[in-house]
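Take a look at this one chain, the form predicted on its own, written out in structure tokens.
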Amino acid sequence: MELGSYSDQSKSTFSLADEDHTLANAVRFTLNQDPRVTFCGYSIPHPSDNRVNIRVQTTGDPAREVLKDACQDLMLMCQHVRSTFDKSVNDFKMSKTVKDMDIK
């Protein structure tokens, strides 16, 4: 849910349900690393609430937009990393012999 002003639409809190300070701090992370983004934080309103706050202020692009960009590209950075593990996983699996590995 988006709690934001009609008129000036690069300032938005965004409010996400079943989500705690391990995405958030993902996601502000990536805002941060964004040019366009002035201002970022999040908060927890309660701890026993599952719902996560996202503030975000932009230069005058839309936060909506703007924190669209940071998930897309939080979403290729995990992609980045699973694969590039997958590869490593492989690349040690193929370079032991069966003689090598401890299987019981």
Given for the second form:
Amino acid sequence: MELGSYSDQSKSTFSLADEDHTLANAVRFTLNQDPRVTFCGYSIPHPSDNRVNIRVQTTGDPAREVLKDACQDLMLMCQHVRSTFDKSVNDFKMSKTVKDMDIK
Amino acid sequence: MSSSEDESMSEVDEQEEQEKKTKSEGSVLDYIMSLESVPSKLPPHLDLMRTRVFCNNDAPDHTETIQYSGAYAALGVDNSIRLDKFCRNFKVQVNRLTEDDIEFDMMGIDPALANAFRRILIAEVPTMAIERVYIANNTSVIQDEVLSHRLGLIPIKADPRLFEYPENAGNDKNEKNTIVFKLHVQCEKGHPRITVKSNELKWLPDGSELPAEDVKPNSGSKPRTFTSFSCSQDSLPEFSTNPIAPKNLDIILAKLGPGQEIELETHAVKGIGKTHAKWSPVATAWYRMLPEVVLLKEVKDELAEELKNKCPVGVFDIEDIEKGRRRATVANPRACTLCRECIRGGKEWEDRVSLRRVKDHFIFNVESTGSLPPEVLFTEAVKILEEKCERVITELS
Ligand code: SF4
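Output block for the form predicted in complex with the partner chain, input the form predicted on its own:
Shown next: the complete complex, the earlier chain at its head.
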């Protein structure tokens, strides 16, 4: 859910249901990396409410697009983390089997 | 060197020269930025504050991460970590991997992401856990509700990815969302007391054996039970070779005295740790930043000996330098627990040793409870974060 104004789309608050610090803090990180962002932050209005508000203010681009790009960035980072991790685990397993064979 | 290679070399030189020309013709700003007196990197003391936490005697300092891309814009330094830079810098190194335990180093990643992975591992990666317990008979000293709680916490060796969430099926308890176990133990009169362990939980691949209460026993050909399995679970290829069971077979559930008996049936369903900790797939998932111990001054002879003895985990070592003199070295900074013993004992020690932590180097530990191997758990956690992003993107489109 987006809370902003029609006349100025460069400032908006996005209210995400069923999310918490896990996503909001990570997205805040990628938002902060975007030079188009002048301000971003998040808050959880009430701890027993499953909801997080993310505030995005930009230099002019629509806040919605900038947030979408931030999520996209985060997703690509995750994919890179996953492939790098899988590769190192495989390398480790390989080196271990080689070592085991040496002992025998 | 052959002549053809010579020629190609000179061609490259020409190209470079041309590039230089076009560059110098470019904007004035580029020219200014290329001057040697303009720093392209942060001054060392600022860079140290950006990348290290200082663990001083009184309190840690520079603990925050500087995420904002323009934080150093006034110095002409770009602080952003866009995707390509992240991909270049990110590294993973596995140090230990066992059946249910992994330790790996993650380098070049922000705590915001590392912490997201940790949080997801603890609270959002699904597993199977016992949710409903139907007690037919319990004459033991342990109460029904306490026994049920204990049963719920038993880790179950079943890949949760092969199951569905019970919410998706409404009231239907079928072979895709329920695992049924039964437990029936009795201590005969005149026998010594017995201990009931988790190996007594017997998997029922055909579903529940208890008749549902609202059905009369003689009404149909097959009495209706608490589940409606359309096929036996052990006919499915995933489970026929790898039967479902509790992960550890020696967990004590109850003790029975002579004449006591427990008879019950339990249903395990898929869930996440956010709902109840019994669904958490990890015993622990934690990380620490890489410690960095730096000797600011040379520490020699008796002082070196003293420093070595101060550290309880053996971070420091002593090496011989010329003519019987000795010098302290940092041999194993990774072992440092940051107890700060080495900088206690006055200002002079604080001036000798600097304790730091590297902000973007995490030593990550994941200890699985057994439903999935630890390395799979981590990739599942990363996938869940990806799904979250995807959800936001579709919601905003
Ligand atoms: S902080 Fe403690 S563990 Fe670390 S080097 Fe100093 S004495 Fe050793």
